[in-house]
Each structure stands twice: as structure tokens, then as C-alpha cells.
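Below, in C-alpha cells: the form predicted alone, a single chain.
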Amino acid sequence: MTKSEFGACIKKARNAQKIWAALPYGQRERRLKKAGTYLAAHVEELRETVCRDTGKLPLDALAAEILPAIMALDYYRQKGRAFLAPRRIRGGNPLMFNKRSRMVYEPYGVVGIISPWNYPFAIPFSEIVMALLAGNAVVFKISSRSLRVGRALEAMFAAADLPQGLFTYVEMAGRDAGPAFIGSPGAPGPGTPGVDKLFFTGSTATGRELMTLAAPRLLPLVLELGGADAAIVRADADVDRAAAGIAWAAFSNAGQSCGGVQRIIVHQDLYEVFLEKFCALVRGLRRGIDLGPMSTLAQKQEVRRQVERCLRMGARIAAKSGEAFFQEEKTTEAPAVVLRDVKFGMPIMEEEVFGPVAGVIPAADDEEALGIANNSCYGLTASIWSRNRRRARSLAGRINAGVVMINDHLMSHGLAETPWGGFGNSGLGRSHGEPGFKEMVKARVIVDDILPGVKRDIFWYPYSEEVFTGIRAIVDMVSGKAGQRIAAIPRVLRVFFRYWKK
């Protein structure tokens, strides 16, 4: 697509919102409805698109991308009319009892969205919806290794019956969707129009590129970027489910999950016993069945030079699935690998990592678990592995990260009330639950006065030795100390009927 046919869409988009924006919520999520039933009737067909674009195996796309989305579907529609709801904003002051305040949302118009290609269908699936529900027109681009998911996602919303030109599903190189969503400021000339908004999921590289281009429209967006997440393992961890869940949150997708576990820090009276556990799984994942391929051999190289800088720093493989490494030039294939001896400074503790590789790092106590788990740049989600929930859930609020989940890792993504993003170089912003679904729209407070017959707020002009005595005694009868606050009361009983001066 050029420049000037994604401008085209930008415009046909706005008039179609217009109209969208204008129907009650309840034919909104009727229209929507019918995409869902779409899904239902093609699971199989859009199951094997993904597996075919991504190269997942069938059960990760079933239960990592298709099931999500009928839950995402089956929870925004039945939700959205709450989110957006006015709501009343409760008094701060009995001072101010005269004013009544409200929060009011509206669509922003054109909300553009970006999506990778390690999660083509599901990531995108939950953004359009709550954009459209929102009463937002759409315009999608998935990563260009994903183009049949993006055609398969083209024709679900085709059979909703939306407005033409509200959801448009376009197609061009990486390099160029950035300027072209975001556009260019008007002033001196026209300008180059953009979205309204822009919800970006992918590297942390391009979220900066992103920004840079937005920041002269002060464009707003939310960025679901890179995680390096690291799981905590306590000494009275049940070692046979952490093993098995974070075996399972490490290397499933082949590792090519932002919020997949990649440093898994372990206190040291387990430590060995959970790394015996954990690399027994590891060694017995099948491919094909249990681990499959990596998307591209591009990405494939690139974590192999990573792991190999880090056995060059001294790490060593304490466990991988088959015998091979990483050497097979010509196939996406890559095995599961457990490193041990690990420090900082190589990249599975300062990179992200994305691929099916793990470290198991020992920890003396908690407090170092915290601070090893805290030495990252990055911070989407976390875990912590512990039988004693109310210590977990202490650890929980201290470690820095948008998520944690406790005693599970990663499958947080799939709730679709679960708000998901992360800290630092892990984004900005939020997706999914209602403040996903508020990112879609735009707040307004409306302030009315109720009290009848004013004519004039007591602070408006004219100023005079009356008003400011008045406005004096307001803020002892606010802040002063009990004999203030009574001796302040007659001089702001005299201020009050300033109300009805004319």
C-alpha cells in the first residue's frame, strides 16, 4: 500500500466512524456478535493459518491464540456498556457542595494498530474489538510474516457487517507504517494525516523509533514491548508444579513470548533439586510435539549467537531438549536450553532472550531473589512460586513489574479481564480488562453547577477586602485547627450570599 492510498483509508475511516460512533452501544456489540460467530464456525481454518504463518504447534494455537479471543469477544461485549458508562465523580469538599462532576468518554476516531507475529491472532483480536466497541474506526497492519492471519482476521470483521471502511486491513513494509500511521503535523501546511491513536506490540527498538515519529503530533500510545521476565522459586516452593509450569511458561512457542519466564532465580537449599526437575522436563520435550519450531531462521541465529556469548562468559547447558544445538543451518527448528552459572552481564540476564532458552539462577534468601529479579531494564511480568500465599503476595507488590502471577506465569495474556502491560522498557499503557478498554477512548469531566438563582461564583470579580476576607476564612475552615475552623464560620456565611449579587 502507498502513502497516499493508506491516506485514502484514513479518510474513508473517519466518515465511517461518524456513522459508527453514532449507533447505540447495543447495535455495536450486535454487529460484533456476528465476528464472534464467524470464529466459532472457523476455529480450524484460523487455527491452521496460524500454525501455517507462525509455525506453532496445533495445541499452542488453539489454546494460546483462538480460545483467548472467543473469551476476549464474550467478555468486551458483555462489558463494554459499563466500561463506558458516564460516571459521577464523588465530591472532595463539602466546601464545593455546589458542583456536580462527571466523567464522560468518547471514541478517539481512527485508532491504528501494529501487531507482531509471534501472537498474530490473538493480539490483535482483543484491540480491535474493544477499538470498535468503543465506537472507534480501525486501521491494522500485522508484521508482514503474518499476512494470511491478517487476511483470515480481514475477512472475520468482513462478516460482522461494519460500516465500509471502518475496519480496513492494510499491507506495507515495516519501515513505512510507522510515518504513515502516525503522519506528520499540520503547521506549516496540511500535514500528513495519521491515526488518532496508536497501540503498537513488538520490539523495544521500534516502540523508541514510534515514539520519536509521535512526539511532534504528541500522537498517544500504548506500546506492549519486550520482557526478560524471571520467576521466583522460594525455598517452600511445591518444586514439582514450579518445574512444571515454568518448564512450560519458558519454552512453549518455542520461548517467542514477551512475557515468557527467562530468568527463573531459585532459593539455594532448592536450587539443585529443582534444577534436576526442571532440566528431567526439559530433556523429555518432544519436538513436534511439545516444543515446535522457532517463526523464522533469522530469529532462530540470533538467539543462538546470544546463548553462545553467554557459554563464552562461562554459563554452561545444564540441560536441552535432543541432541542438537543450534547448528542446523536450514530448518527453524531450536532445542530447549537450561543454563546454570549464570552472572550479569551476559544477555539471558540483561537481553531479551526470545527463544526457548532459560538460566537458573541460585538465590541466598528472598531479598536477593528481589534484587536479581529487579536488575533488568525490563519489566512485563513475574512470578513467585511459594506455598505460602500471604508472603508470595508480599513479594508480589515489590517486584517490579507490570504483572505477577503467583504460582502460574504467562497465562495471564489469556484473561481477558486481566489488564496487561509492563514497566520501563517493557511499554507504556495497558491492554485488556477495562483499563485496556478505557485506552480506546478519550475522557472528558463535566463540571455543573447546581445551585439555583447564582449569579456569580464567590471568587469572580470584582475582587474586594469582602472577598478576600471570605476566601481567607474558607481556607482556615479547610485547613486550620478546630478554634480556627469555628471562628471561621461567620465570615464565610458573610461571603456565601456573594452568590446571589448581582
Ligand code: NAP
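Fair warning: this is a prediction, and the values are worked out from it, not measured in the lab. Residue numbers count along the first chain shown, from 1. The term rigid core refers to the maximal set of C-alpha atoms that superpose within 1.5 Å between the two forms. First, how it differs from the form predicted together with this ligand.
- When the rigid core is held fixed, the Cα atom of Q484 travels 2 angstroms or more between the two forms.
- With the core superposed, C51 shows a C-alpha displacement below 2 Å between the two forms.
- Core-superposed comparison between the two forms: the C-alpha position of I474 differs by no less than 2 Å.
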The other form holds:
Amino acid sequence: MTKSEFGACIKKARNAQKIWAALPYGQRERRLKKAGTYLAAHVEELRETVCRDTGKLPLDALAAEILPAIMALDYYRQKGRAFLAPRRIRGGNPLMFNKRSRMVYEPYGVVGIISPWNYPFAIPFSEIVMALLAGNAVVFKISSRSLRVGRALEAMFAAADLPQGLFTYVEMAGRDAGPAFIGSPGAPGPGTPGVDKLFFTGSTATGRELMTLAAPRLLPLVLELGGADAAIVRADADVDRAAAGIAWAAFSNAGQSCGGVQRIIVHQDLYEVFLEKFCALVRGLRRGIDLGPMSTLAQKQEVRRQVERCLRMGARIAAKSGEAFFQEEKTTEAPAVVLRDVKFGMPIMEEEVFGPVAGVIPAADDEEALGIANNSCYGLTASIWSRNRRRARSLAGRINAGVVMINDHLMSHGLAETPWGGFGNSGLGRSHGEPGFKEMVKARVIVDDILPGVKRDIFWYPYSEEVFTGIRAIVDMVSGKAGQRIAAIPRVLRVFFRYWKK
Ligand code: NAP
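Having looked at the form predicted alone, could you now put up the form predicted together with this ligand?
Below: every chain and molecule of the assembly, starting with the one above.
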């Protein structure tokens, strides 16, 4: 899509959005139900498309892409009306006792969605659904590595019978997408060629670039970025469960999950036992059944370089799933790799390693484990593995991550109702759940009087000694001791009638 074609599609989207936002929620929701009907009728075809674009295993595609999308559509369709309903806010200031505030929500207008290749279906699907239910138009670009999935999503939303131009699927190179979606710098407000809010999921480097581009327009962004998740295994953990759960969270989707486990921090008393069980599981992973290929050769080579740097810095391979260590250069097959003797400074501790690699690190106690976990510029998700759930919950509150799971990891991305998003270099804003839905709307506050016939607020001009004394009395009433509060009442009453004075 050229720049001028992109400008034209934003214009169309802006016109269509006005019609769409004016429809009652029920009508919008019914149109999106049609996309759900299409999805239900094409499950196998869509799953295959996801597998063809990404190399994902059928089970990964079904469990982590198709099923979460079906559940998300149901959830947002049912809850959207309540999320968009105006909220009353109780007043607290006695000087303004006559006021009531209400929050009302309105769509941004045209929402831009740029999504990655690792979960090419489920990630943009939920965002598109939320944006449309909230009354926005959508311009959507998927990664150039997953265009078949993009076209499948286009066909699905075409089945929803949306107003012409409301949903536009665009294909363009990533490097052109920033300026196109964000529009001309220095031209704020509606009518600019860019979108009104941008939802980006991808690498931290691209997220940072988009934020810089967005700054001149102060364009609001949601950034769902990279991670290097920690799993803390306490001495009291169920070691079999921990090893099995962490193996799945580290290596499913060939380790290409933003919220996959990368750093496994194990209490020293359990370290060797855990490592033995974990390594046995990893050696037993079956290529093509448990462990799929990586999505691209370039990604595999990047991960291989990161592992080699770790090895040069002193890390050792504790186990891998198969004989070859990234040997087959012409295929995207890559083994699952477990590293031990890892230290700060190594890529596995400092960078996102976006592939099937995890490092295991011993820790003397909870404090040391937390220190290691939190020593990262990322803060996407994390997990605590322990039989003591009270202690686990307390540690969860001290981990620098947007989502912390207890005795599990990664799975919460499949829960539409559970917010998702990170701290630090892992991004800004939330997707999923009510907070994710609310990212699709602007909150406006409307403040109004309760009592009829009021002529003025007591603090309006002209100022006078009487007004000052009255407001002083109100301060005494809310902050003074019991005697002061009672003594303040007559002074408050004197000024109170000013509301009705012309
Ligand atoms: P990426 O290279 O940043 O690309 C993501 C998307 O942005 C693609 O559609 C890409 O298009 C586009 N893009 C690339 N450069 C751009 C630019 N300069 N301006 C605007 N758009 C641009 O990331 P990726 O390699 O696809 O995805 C993997 C990353 O995503 C990992 O870091 C992973 O952790 C993160 N991720 C995060 C979450 C989360 O929820 N936090 C979820 C999934 C993935 P092209 O493909 O056409 O270049």
C-alpha cells in the first residue's frame, strides 16, 4: 500500500467510523457475532493457515491461537456494553456538594493495530474485536512474515458485514508503517492522515521507535513489547510440577513467546534435583510433536548467536532436545536448549532470547531469587513455584512484572478477562480484560449540579470576608476536632445560602 492509498483508507475509515459509533452497542455486537460464526465454520482452515505461516505445531495453533480468539470474542461481546456504560463518581468535597460527576466513554476514532508473527492470529484478533465493539474504525497491519494469517483475518471481518472502509487490512513493510500510521508530525487532531491511537505488539526496539515518532503528535500508544521472563522455584515447590510447567512455558511455540520463561531461578537446595528432572523432560521433547520449528531462519540464527555468546562467556549446555545444536542451517528446526552456569552480562540474562532457550540459575533464598529476577530491563510476566501459596502471593507482589503467575506461566495470555502487559522495556498500557477494552476509548468526565435553581457556587466572585470565613468553617468541619466541627456549623450555614443568591 502506498502512502497516498494509506491516507485514503484513513479518510474512509474516519467516515465509516462516524456511522458505526452512532449504532447502538447491540447492533455492533451482532455484526461481530458474524465474524465469530465465520471463525467457527473455518476452524481447521484457520489453524492450518496459522501453521503454514509460522511453522507452529497444530496443538499450539489450536490451543494458543484459535481457542483464545473464540473465547475472547464471546467475552468482549458480552462484557463490552458494561465496560462502555457511563460511571457515576461520588463527590467528596463539601464545598462542591451540589456536584455529581459522570465518566462517559467514547471511541478514539481510527485505531491502528500493528502486530507480530509469533501469535499472528490471537493477538490482533482480540484487539480488532475490542476496537470495533467500542465504536472505532480499525486499520490493521500484520507482520510481513504472516501475511496469509492477515488475509484470513481480513476475510473473517469481511464476513461481519461492517460498513465499507471501517476495517482495513493493509500490507506494507514495517519500516514504512510507523510514519504512515502515525501521520505527519506536528499536525495533531482529527483530519490528520494518521490514526487516533496505535496498538503495537512487537519488539522493544520498534516500540521505542514508534513512541519517538508519536511524540510530536502526542499520539496515544499501547505498546506490548518483549520480555525475558523469570520463573522462581522455591525450596518448597512441587518439583515435578515446576519442571513440567516451566518446560512447557519455555519451549512451546518453539520458545517464541513474549511471556515465555527464559530465566529459571531455583533455590539451591532444589537446584540439582530440579535440573535433573527439567533436563530429562527437555531431552524427551519430540521434534514435530512437542517441539515445533522456529518461524524463520533469521530468528533461529539470531538465537544461535545469542547462545554461542553465552557459551563463550562460560555458560554450559545442561541439556538439549536432540543431537544437533543448531546444525541444520537450512531448516528452521532448532533444539530446546538448557543453559547452566549462566551469569549477568550473558545474553540469556540481559537480552530477550526469542527462541527455545532457558538458563537455570541457583539462588540461596527468596531475597536473592527476587534480586536476580528483578535485575532486568524487562518486566512482562513472571512466576513463583511454591507449595506455600501465601508466601508465593507475597513474593508475587515484589516481582517487577505486569503479570505474575503462581505455579504456572504463560497461560494467562489465553484468558481474555485477565489483563496482560508489562513494566519497563516490556511496554505501556494493557491488553485483555476491562483495562484492555478501556484502552480503546477516551474517558470524558461530565460534571453537573444535583440541586435545581442554584444561582452560583459559593466560591465564585465577589470574594468577601464572609465567604472566606465560610470556607474556613468548611475546612474545620472536615479536618477539625469534634468541638471545632460543631462550632463550624453556623458559619457554614451562613455562607451556604449564597448558592441561591443572585
Ligand atoms: P517487530 O520486528 O518489532 O515487528 C512487529 C510488527 O511491527 C510487525 O508487523 C512489523 O512489520 C512491524 N514493524 C517492524 N518495524 C517497524 C517500524 N519501524 N515501524 C512500524 N512497524 C514496524 O517484532 P517481531 O519480531 O515481529 O515480534 C517479536 C517481538 O514481539 C518479540 O520481542 C516479542 O517479545 C514481542 N511480542 C510481545 C508481545 C506482548 O504481548 N508483550 C506479544 C507478542 C510478541 P514487518 O514484519 O513487516 O517488518
